[in-house]
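This document opens with one chain alone, in structure tokens, the form predicted alone.
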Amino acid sequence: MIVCVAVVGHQNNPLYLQSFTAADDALKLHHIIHCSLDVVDERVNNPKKSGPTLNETFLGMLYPTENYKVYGYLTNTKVKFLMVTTDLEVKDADVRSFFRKFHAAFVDAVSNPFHVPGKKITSKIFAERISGIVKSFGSVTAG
């Protein structure tokens, strides 16, 4: 089950963060997202040590904890998408598919002429679309 998704700008500024769990976990999830940014930077700046090629946008599992796993995706413009899940066994193909849909929703949101680049995404349509993608991810992995 996905408990949190985040979009982080190229200067590590938070553009969007949505939690799908109780409010008391929100601070813990913010901390997990923040910690995983160091792993993203390490993989981007030292590609030989981490495995994926420079053209690969899917970063894989970034930061496993006792209860959560964080997966990452990096766009060509250095915007980072992060997903925190409680599932212990998640297929990479499912996560890649999730990030492709997430990226498409992000592109649609920032293509809005009223969106200011580099500012937080406040679109209700984007939030609803992300919620739908998250719900469909949960049903796909359960079945």
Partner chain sequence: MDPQKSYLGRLLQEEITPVIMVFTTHLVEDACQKNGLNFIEMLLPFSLFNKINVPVRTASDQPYRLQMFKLRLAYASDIHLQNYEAAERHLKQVVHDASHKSLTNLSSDPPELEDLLKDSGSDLCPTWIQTFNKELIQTLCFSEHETFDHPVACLLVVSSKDERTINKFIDLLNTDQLPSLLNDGVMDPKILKHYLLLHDNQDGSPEKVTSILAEMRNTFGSNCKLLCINSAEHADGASKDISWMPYGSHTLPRDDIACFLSSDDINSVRDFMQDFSCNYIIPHMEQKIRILNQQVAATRKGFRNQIKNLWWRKGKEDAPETPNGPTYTFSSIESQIRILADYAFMLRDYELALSNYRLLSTDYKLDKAWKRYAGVQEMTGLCYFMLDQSRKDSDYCMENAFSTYLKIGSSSQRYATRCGLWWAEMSKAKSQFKDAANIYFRISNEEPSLHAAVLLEQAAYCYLLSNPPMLRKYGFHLVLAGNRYYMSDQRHHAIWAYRNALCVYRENGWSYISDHVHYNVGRWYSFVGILDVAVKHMLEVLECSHQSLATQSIFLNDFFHVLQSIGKKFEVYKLRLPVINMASLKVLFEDFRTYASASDVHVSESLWQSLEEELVPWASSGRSNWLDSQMKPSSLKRKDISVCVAGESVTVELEFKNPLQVSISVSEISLICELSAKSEGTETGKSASQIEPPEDSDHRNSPSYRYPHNDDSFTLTKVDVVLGGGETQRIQLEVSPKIEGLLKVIGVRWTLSDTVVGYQYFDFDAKNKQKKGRRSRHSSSSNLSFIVIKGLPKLNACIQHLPKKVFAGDLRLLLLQLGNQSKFSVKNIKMKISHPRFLIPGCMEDLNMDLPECLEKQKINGTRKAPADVTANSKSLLFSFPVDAIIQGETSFTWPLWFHAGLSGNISLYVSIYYEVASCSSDMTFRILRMHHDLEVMPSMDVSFNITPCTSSLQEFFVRMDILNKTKLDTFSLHQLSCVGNTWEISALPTSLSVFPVQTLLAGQALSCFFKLKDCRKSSTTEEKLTFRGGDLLMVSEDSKEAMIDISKSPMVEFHQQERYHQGKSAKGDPSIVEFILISKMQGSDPSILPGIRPKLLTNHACYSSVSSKCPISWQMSGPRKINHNFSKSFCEASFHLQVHNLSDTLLTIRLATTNCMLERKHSSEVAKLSDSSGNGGGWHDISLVNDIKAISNVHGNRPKKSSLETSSPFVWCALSSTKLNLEPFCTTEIPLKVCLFTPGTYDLSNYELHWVLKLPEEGITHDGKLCSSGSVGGHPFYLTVLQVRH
Given for the second form:
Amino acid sequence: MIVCVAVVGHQNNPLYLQSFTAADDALKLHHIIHCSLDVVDERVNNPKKSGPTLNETFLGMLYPTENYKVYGYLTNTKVKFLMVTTDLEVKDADVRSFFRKFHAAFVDAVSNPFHVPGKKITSKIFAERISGIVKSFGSVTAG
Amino acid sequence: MDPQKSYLGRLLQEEITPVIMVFTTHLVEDACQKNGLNFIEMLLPFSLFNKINVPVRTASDQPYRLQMFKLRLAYASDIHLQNYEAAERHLKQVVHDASHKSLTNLSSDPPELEDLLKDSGSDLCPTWIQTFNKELIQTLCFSEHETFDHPVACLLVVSSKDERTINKFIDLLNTDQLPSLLNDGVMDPKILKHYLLLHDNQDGSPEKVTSILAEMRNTFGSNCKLLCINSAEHADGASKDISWMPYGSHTLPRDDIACFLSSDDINSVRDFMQDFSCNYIIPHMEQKIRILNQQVAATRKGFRNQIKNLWWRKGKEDAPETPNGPTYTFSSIESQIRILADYAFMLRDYELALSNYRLLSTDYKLDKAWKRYAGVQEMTGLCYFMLDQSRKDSDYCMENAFSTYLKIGSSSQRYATRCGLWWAEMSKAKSQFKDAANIYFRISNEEPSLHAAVLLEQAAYCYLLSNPPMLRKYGFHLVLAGNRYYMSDQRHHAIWAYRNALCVYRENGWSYISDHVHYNVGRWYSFVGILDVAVKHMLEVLECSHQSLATQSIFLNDFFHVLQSIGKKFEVYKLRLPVINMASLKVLFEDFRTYASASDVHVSESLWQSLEEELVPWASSGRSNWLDSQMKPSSLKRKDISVCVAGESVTVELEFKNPLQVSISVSEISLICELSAKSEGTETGKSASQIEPPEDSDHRNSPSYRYPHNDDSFTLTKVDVVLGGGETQRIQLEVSPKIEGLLKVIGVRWTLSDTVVGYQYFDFDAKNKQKKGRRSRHSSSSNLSFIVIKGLPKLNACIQHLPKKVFAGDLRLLLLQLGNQSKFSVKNIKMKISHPRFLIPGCMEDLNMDLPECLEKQKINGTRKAPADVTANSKSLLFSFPVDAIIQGETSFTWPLWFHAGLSGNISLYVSIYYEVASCSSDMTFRILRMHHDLEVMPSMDVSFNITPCTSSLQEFFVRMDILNKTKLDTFSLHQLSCVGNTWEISALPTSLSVFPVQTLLAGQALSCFFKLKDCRKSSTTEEKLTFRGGDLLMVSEDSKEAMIDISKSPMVEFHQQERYHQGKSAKGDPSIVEFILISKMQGSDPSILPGIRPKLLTNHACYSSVSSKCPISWQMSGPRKINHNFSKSFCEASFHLQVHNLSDTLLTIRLATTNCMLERKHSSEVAKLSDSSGNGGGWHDISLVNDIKAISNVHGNRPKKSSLETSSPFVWCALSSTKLNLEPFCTTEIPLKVCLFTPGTYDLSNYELHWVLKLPEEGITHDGKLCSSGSVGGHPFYLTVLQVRH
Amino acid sequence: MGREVAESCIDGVIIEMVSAYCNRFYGSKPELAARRIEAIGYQVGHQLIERYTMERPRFSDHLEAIKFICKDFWSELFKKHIDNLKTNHRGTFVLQDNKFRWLTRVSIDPSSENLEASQDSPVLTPEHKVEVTSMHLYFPCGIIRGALSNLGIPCAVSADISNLPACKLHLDFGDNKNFPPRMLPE
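Pass me the form predicted in complex with the partner chain as well; I've looked at the form predicted alone already.
Now the full complex is given, and it begins with the chain already shown.
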């Protein structure tokens, strides 16, 4: 299942961070997300190690921590989407489609004229959409 | 880079070196202990040779030179594997010492990010960590699966005082004190021995020593030496420059170390060691290498040997599987190869070592001797590194060794750690810092928390050193390390790690993490007792509105806990709790302007100033000019200094907000002020512009330090509040200076829940920014420095029984009360009232009378005059009290005010009172007292009048009064209707009199009554003068004792003037204008209205009900109504007069047009109408009249169209068909008319039209909107009945 | 996107916005009005680029990003590509659109202009007309600037309408930006 998703702005400031676990490991997840930003920078800086094709928005798995896998996605506007999952085997296609939906939701959220660019995303609708996407991801991987 | 120069290279060259096993006797140790050293410690400084420069020849024939060489010395008793717990204790001790040695500057500020990135790795990773690594590796010495720790030679030392020296040497070597390695055959007992005789020169001459030496030589052979020490009587500086190192856990004494070693002692020791290593150790090793190499070559090299070896190993396949493989004795070929390789390694012949290690690794692999295999792999990797060969191989080997060690299990996981350390060092040497960090992280998982902490810290440094630096991982690993440190209670290290991590999380937005770090660092600082820094960190997390409620309360409690442990009250600059909204700063002060109540202050200054024109001497100019007249010129240039009066308080309003969800208690909020006495007040006043804003250094230190609180010059109010979660409160703080001078309000201080004092200074640039944004009450409302002057006494005023809610039209008497606490008498009082429509001053006589009697008509009608000195203009009213009105000291003074609620709605009355003081030396000449009252006027009655000229006579009018009670549940009783001026006489219509006397109006009831209005100017005859009943009509039954209200009295007159003004017409003497005053009383039915509020009397002023509301003319047809005529003779002829009266004040031209067509139906209907209406007396009815008036009123256009349905009328207008004539204002003319009739019947002679055109000057139009400049009206119905007479 | 809106509406909105800011809000100071309009455009571009770059890999360098602006982004906005893209290799680009869609309806015939200027509205001099037209260009300039800066390319955009309806946009990245081979992350 997906443990945590995050949107990080182009100044590496958290725009949205939501954990989907009952346990209170928010701090840990924050740390993991925060650290994976380093890996994102690394990937972008020397693309030879980066994902399948050059400059693809999908960055692939950033790094496996002891029991999490962190996947990353970097848009043209330097906005990072991060996803932390506990699944052992994850189909790459699933993650891609997940991030695509995620990105679409994000674009709709920031297109809201009342959203201040660079500030945290507080829209309820966005949150609902994300949680829906996360749930569907779980189901897809299950089925 | 050359790997041998790298850190790891140096490490290996120092750590993997020949071990010398040392045996000593007690006397030897005693001799050495005189210097505070044991024997090994005495030799240690000389066991490291940086420039030994000896030629070495190993297996290959060409020699090479060895530069750096080192011997490891160890007591035989120590040559064994350290047990786990001892190692733990030792390492813990190391860390602990480090925390005291290296972490001294904990209270300093944590490093910033940029200078972290600036300085290079060497000084980044602290040295104690390297020593820790060394110690960790050394705890693994003397394992049996690797031989480079096995002693190469042993050194036997006997003191010259030992008797039977030779036997001593023998005894030292007896087996029971030999280390286990030699005993259980892991290593070869035939070991190179070296015999040393130690002589203490304090024990006299070395003669017999030489004999002993000679005897030794005979017994043991050549390798016997003599060493003389302690030849110095007292400490000479010989051993200054020698760095003595401790052996094991033994600690060196600080003072008088090596005090008895003279310089030649030291030289002899050095020479001994040199000779020992050069002439014995190294040759021995060379020789052994060559021998072993030949053996190995003989047995293993070459194809045949390899096949045989393989075959032989295959044969051992079925040998029983033991956990760490089969046991190998020193004689086994594997051990031999290992020794060979290790020796070669120690002598830096890495090629040879590598080849043998590889040879060996296959064997061990086949034998499944995994531990040995791993050790060999480890060494192979190191060889690859030292040979600077392919990184891939070395990494592969290290990886292999590491995993193998781990596979074996807990017994050798520490070896995995050692392997990892070496591996990480290798990566670092190749500047692959990320891999190094990964390795550290991996091995940290296998180690107990303390070691893990150290390893994680190293990992963090590696991330920082990697290119580009991975700062976030650096921070994360530091946090992990700190966490581990804290778990294995190394608090100093924990703090160190966390505070170094802080700089990473300054990055925007990651408040969740930074809160956690700050909070923990704060807590731990408080644990180790560095409280001020603890508080500093705690303050960072105070404003944690994003955290959960529980977290917030935890943070707060711990913060308070720390503060309490500090003991003294802590003063914090810009304490985050509560949040002060500086933009809400507002200053309320009274200079010459005083306010009756706090609410008056918020009225905008411009409003007051507009009100106070011509009240105060400086008519329209700003206050600064007033200062000019008062202040010394020094303080005049700056307008930013405002003025307050000594003894009166200056109030500052601030918003305090509690961002948390938990409620906090803020106590003794007070201002920080400084007051410089008058003497230097002006100078400081002059330099005020320079000294503000206070510079930052000033801001740092606390107000109690800056301003020792001197309560003699001013007093401060202290406010205590409790702010609930998320609550914002507006708090008023006062300072009242006692002496004159310059008062500066500098900041605000408060106490958060009795533990911490926060203070904040009002910074001025920010304030100026927000000043323009805010609606500024005073020109200098946000200016915070005041000139305190000696002021006049301050009056306080109130208007007694002024209700908050009144009904429109309510008329009542109020009392203005002025109190004067001072002992000076106040004179020359003037008052300005904003809405004279509502409030006018009365006169003294009104005081002792009450409503409504005072208004009733007295028999002796001495009409009182209104106070003469009232000058009312459109907006406001200036009233100057009589000269004798002087408020003595400590007295109060009352003056009557008349109140009349003019119109409904919310109204705020502004009153400002000007006064001077008779005899009071002051900087002021006068003061102003301002008060304002908001009151709500509820609608009571809606009265409208409609006046229409009576068609029967020009002097009489019909008045229809429509009243609507607009209240919810109040009943009014109409009392009196008066029309102003004595030119009108109003009387009830006989029919509508039947409605009286019960003329009450229930809530919501509408009523219309009709009156007759007579214009008395026209009535020339004297008897009518006598019977003039006046403009008043009492609308109650005569038997009730209600008295008539005299509307010609004050205040009715003034109010009526106001109403007249406000109802929007000028007071031109327009005779056709009637003004009514309806006086009614309230029948108190509504209990909700307090008797105080219940109006006694209500007056509705309906001004300017113009007679000719629609058309400017009134006319009347006069002539015969009934004609008898004999139509058989001729047609009938009748003549009439049309009297036209011009009601307007302008010239009119009138055109009378008669039309001869007539409606059939109308005709017949009129006949019918006559017939039935003739039944009751008095033919016409006001109803029909009203209808007719209606018809007139909306005459424009919707007159029944005559054009439609033409018939020939039964009569014709003869004579002129249209006349045109001019009509002067207010005069009457007559137009003759004539009709010819042909048949008897009743005719309505209304089919004529009067067209009128106003000859208006332009402004004539404006003065009455309704009056249009031209129009036309049809005639009144005039019925003529013609009867046929026959003879 | 699937969502479409009538072009006339866009024109109407822009015209109304420009007139509102130039005449009603900041009638006195046109430069302030210009800045406000440009700011609005900035936000619009900032959000549009999010959407239009959604389905494509990241740009490897600035030139690629600018080409995207000229082709895809332009055709999303104006239903055509940029006609000409020039650069001096010192960080200045000139985008030329020979028929700038939002200016096609601006009356440009100088003769008619003078004629009507002469007869009914003498205030409407040609230069005044040019100024009014340029007011309409702050919005697209803002859009381009917002789009580029959201792509991590801060720049200054200025428009040149010497001969309508052709329009030249000058993108200036400052001198220091000499196009690194790959974008450095912020």
